[in-house]
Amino acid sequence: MPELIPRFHDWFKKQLPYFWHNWICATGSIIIVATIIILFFFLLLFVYNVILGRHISSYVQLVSFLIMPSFLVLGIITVFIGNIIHRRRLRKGQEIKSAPELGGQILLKKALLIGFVSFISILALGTFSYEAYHFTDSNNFCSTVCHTVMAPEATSYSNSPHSNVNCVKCHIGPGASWFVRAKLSGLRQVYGVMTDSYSKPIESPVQNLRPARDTCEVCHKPDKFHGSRMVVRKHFEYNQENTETITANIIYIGGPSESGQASSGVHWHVDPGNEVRYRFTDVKRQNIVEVVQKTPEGEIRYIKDGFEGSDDDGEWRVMDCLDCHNRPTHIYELPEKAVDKSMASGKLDSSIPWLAKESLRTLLETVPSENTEELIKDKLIAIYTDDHPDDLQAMVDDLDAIAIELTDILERNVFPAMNIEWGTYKSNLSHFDGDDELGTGGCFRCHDDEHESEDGHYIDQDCDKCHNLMAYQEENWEGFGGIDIESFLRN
């Protein structure tokens, strides 16, 4: 081995003296090969990905593709202002040496073995590195590192409608700086949840959290025309029979007009050329006492009534998708609605007696726990013992199933360790309380008539603006002209 240095010194002085010049020239060249390298290894982990059949990141492709090859354009460039020194040199006859014979056979021995080691490094750190950075960002992650704190979230998660989007698309979206505050909050949650100090149950809204328009709008397009919806839901009522009854409603979404009229319909508040801001003095944003609405036609101010305030008082957010629909993900349910849809699709029987009312109460008494199966069989044993002894047996028969569905109910909803109860997280979409009563929440944060501009206007509570309720728990409702309602439903 000590033989080949020398030789291999002479061989590379020959075929590659221009890299060699002088330290400036080898700086270059080890910019030059460190770089290659590297490039090197962004190849193997492009084919890595390719095998696991997994998307690659934007990240690794703008290292990859802009950042390294800035990195081997400077280094060619060091070399050629290295060896135009070196001519310079020449011309003048001072003493030249190269590098290598500056530092020797050790310089060589030391070159070649750093060389290798951080190739091998390199290629270790970096395969680990990326799957710690993919392994952060995956579902997974999110949901069951902290598992007694995330497991609501999870939970919610998994039953809505966005449970195919990854939680960093809504969470963190596109781009280096929001990642990088995300990173840097989550350190501050890890610290939560060492020193168990984090909110139990967490907080919502989610302050600072990213603007809407970055990451719901990157899928959904607010400045699109949807029209009107019907919404039908059947409700069965709590007596003997469970009674089954239609709600019917007609949604006006509305939107800006594609044709250049005015925007309507509930979507007027996301048009882009509408602007509402309202000042809050809450952290839940329930309490809005003033309004800022701004459009093509000017800017108007309403103030609510009884509000003595200063200018100081709350804070000031810019309207967006969030504050209606801000439960779009980790959606909890309350209990009237989930008995609701468990018979409407099947899973309770609605011909065993009793059963809507029971199950509701059978809900809000139980608390889950390890047991939740058994402590239902055992409630509604004891209720209908108690209250419907003729209709027992009719239950007992379907004992499983009932305890089964309500447990999956309750154990969705529920979360003792983390202090989330029935209506703990309300949907700003409805006009409901948890006891199923019209309540002050949603549109009426607003729409209340009560906030009032200086022109003496009110914003009004016509719901007539923005949908249309043709039947509220009606039986055998025939509002669709003979259309089958079961159709209608599945479609």
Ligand code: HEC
The other form holds:
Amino acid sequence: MPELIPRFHDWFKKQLPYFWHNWICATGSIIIVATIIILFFFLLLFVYNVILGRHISSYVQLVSFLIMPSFLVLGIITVFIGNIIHRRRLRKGQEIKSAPELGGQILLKKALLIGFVSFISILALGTFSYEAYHFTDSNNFCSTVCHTVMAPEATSYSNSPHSNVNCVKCHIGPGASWFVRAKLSGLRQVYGVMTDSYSKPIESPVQNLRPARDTCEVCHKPDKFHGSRMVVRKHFEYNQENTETITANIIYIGGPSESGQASSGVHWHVDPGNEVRYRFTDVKRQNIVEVVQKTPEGEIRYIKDGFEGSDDDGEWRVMDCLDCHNRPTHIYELPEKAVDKSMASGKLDSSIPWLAKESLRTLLETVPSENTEELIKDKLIAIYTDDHPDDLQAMVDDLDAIAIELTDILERNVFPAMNIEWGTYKSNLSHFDGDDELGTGGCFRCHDDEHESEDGHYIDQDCDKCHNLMAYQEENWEGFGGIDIESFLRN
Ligand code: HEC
Ligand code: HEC
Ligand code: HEC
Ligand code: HEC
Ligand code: HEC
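Return the structure block for the form predicted together with heme C (HEC); the form predicted alone was the one displayed.
Full assembly next; the chain just shown is listed first.
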């Protein structure tokens, strides 16, 4: 029995990594110990804050969950390299360039130290990587670490129907491979922010966004759409009375029929039995030159009238949710719609003469800055003094409320630091894009009566194909005999 102890001693000694046998090992050891000491203090800081129920700043989180553990890994790798070199030298019987002697070489002491260090490292690394995973997936990380850059996205998001859906649900989705891809591209983005070398505004559409099948469709089943939706909006004319009108539109949401066979309506494109793909020649995917519709009988190809390019021009894409819902959460309004919305909800008082027209003009001519409210007040007073002196007093009586509301509209839609103006990010969910009376974008990129198949069919623009426009900016619309229009009102 007693002779076993020295044998074990020798064996154990051989298994131990070298922590201090050359300069590389020593550097690694110092990094490890220093990191652990710092991490330990961060841990105390956390416990302290958690006990007191205090908010932990995201910069502290960034340092402790990402930067410090990276140092720990760096230290471990350095020790490892040092060991390889040392063992090779030992084997070849070369001269050993050792680090300075630190006290005696008492085995037990070293073993204890090593055991302790490894235990703490594993514990710390485990806890911290877990926390790091959650932290880099949190909205806080996305919007605080890249504060100004993501301010527009975070603002538009917080006003949207998806404001309770975390950024990563749409931008990364489930699964390890997309997680890794996202973190790698995230590193590039953080570098971009640090060196101020990113594009302003951030480019859209997002290249390599995860397909909707793995994000949107986790929550929304494409074969569960049904029926129609009634959309009622108020519009206020640009005259002295801000005359109120009603638009009522029944949109054929669509989806598969009861029998599960043919689908119809707007969501026909994403029915699991259908596929539409298209070829576009511009970054914004607005110029669509070819559309291919897969049917059980074969493919129908539609070519845009007058397209002269070759088969290699442009890029292909299979249509999914994002080709129409490209703004499901980063929703920017057009100024006309924003004014209508504020008047309909009473935040702008429609009894103040000319207010719809002049609010719109003020929004278009003001750039938000530190003192937006003051700028807006000066502008409105100048406009009313010049153009409607008789109505100036009525406007001034409510000036504070008007300025607050117009500031709010401006600050949620226009971001000069990121070069985001009115209409920078266009929605494809309609055909109005502000260019033409009915517009040319959105649905009308394909439904324009200009994409023709070999047998002479067009992707048509029949006004009853997608919706039934019951009323368009009508004064005193009767509605459906007695049903209160207000109950359908949707901004
Ligand atoms: C409901 C899904 C969804 C959520 C939640 C979401 N996004 Fe997005 N985001 C999108 C889509 C879709 C696009 C791409 C639009 C396109 O490609 O045309 C996008 C685009 C972006 C862009 C590029 C600029 C732009 O507006 O097109 C940034 C930056 C961005 N998102 C950041 C964020 C941040 C930060 C959060 C969380 C605060 C977030 N997103 C939450 C769906 C989402
Ligand atoms: C984590 C689940 C989740 C994900 C992922 C998600 N959504 Fe939603 N979405 C919701 C919920 C919940 C609502 C209902 C919100 C409400 O009505 O307040 C909603 C509402 C909507 C609406 C109706 C909005 C309105 O104005 O009434 C649309 C359109 C929509 N989502 C599209 C998308 C698209 C496109 C994507 C992918 C980019 C997506 N969603 C991803 C949960 C999700
Ligand atoms: C061809 C364009 C198009 C495609 C593709 C598309 N949608 Fe829609 N979707 C619309 C339109 C248009 C509406 C009605 C918008 C409105 O009410 O203002 C709508 C409405 C919705 C609504 C609200 C439904 C309701 O009953 O009010 C949801 C949710 C939705 N879409 C999710 C999706 C998802 C998820 C996908 C992908 C599987 C998808 N859409 C694909 C155009 C499209
Ligand atoms: C990339 C091209 C493309 C875009 C963009 C597009 N569609 Fe279509 N859509 C098609 C094709 C192709 C068909 C099938 C041919 C046809 O019906 O003319 C179709 C058919 C339809 C149909 C008829 C479905 C049925 O019942 O058979 C509706 C409704 C429709 N689209 C609505 C919309 C709406 C609303 C939008 C915009 C939000 C839109 N589409 C955007 C290509 C497109
Ligand atoms: C391919 C589908 C499609 C076709 C064809 C189409 N529209 Fe639309 N239209 C839409 C969608 C989608 C919207 C936006 C729905 C919403 O308000 O959310 C819209 C909105 C409108 C609105 C705005 C309603 C409002 O609330 O302000 C008007 C007006 C309109 N369409 C008129 C027309 C006319 C006129 C035609 C025929 C030339 C036409 N549309 C053809 C899809 C279509």
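Keep in mind that this is a model prediction, so the values were computed, not measured. Think of the rigid core as the biggest set of C-alphas that the two forms share within 1.5 Å after superposition. Positions refer to the first chain, counted from 1.
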Tell me whether Cys324 is among the residues that move between the two forms (Cα shift of 2 angstroms or more, core superposed).
no
Residue shift check between the two forms, rigid core fit, Val292 Cα at least 2 Å:
no
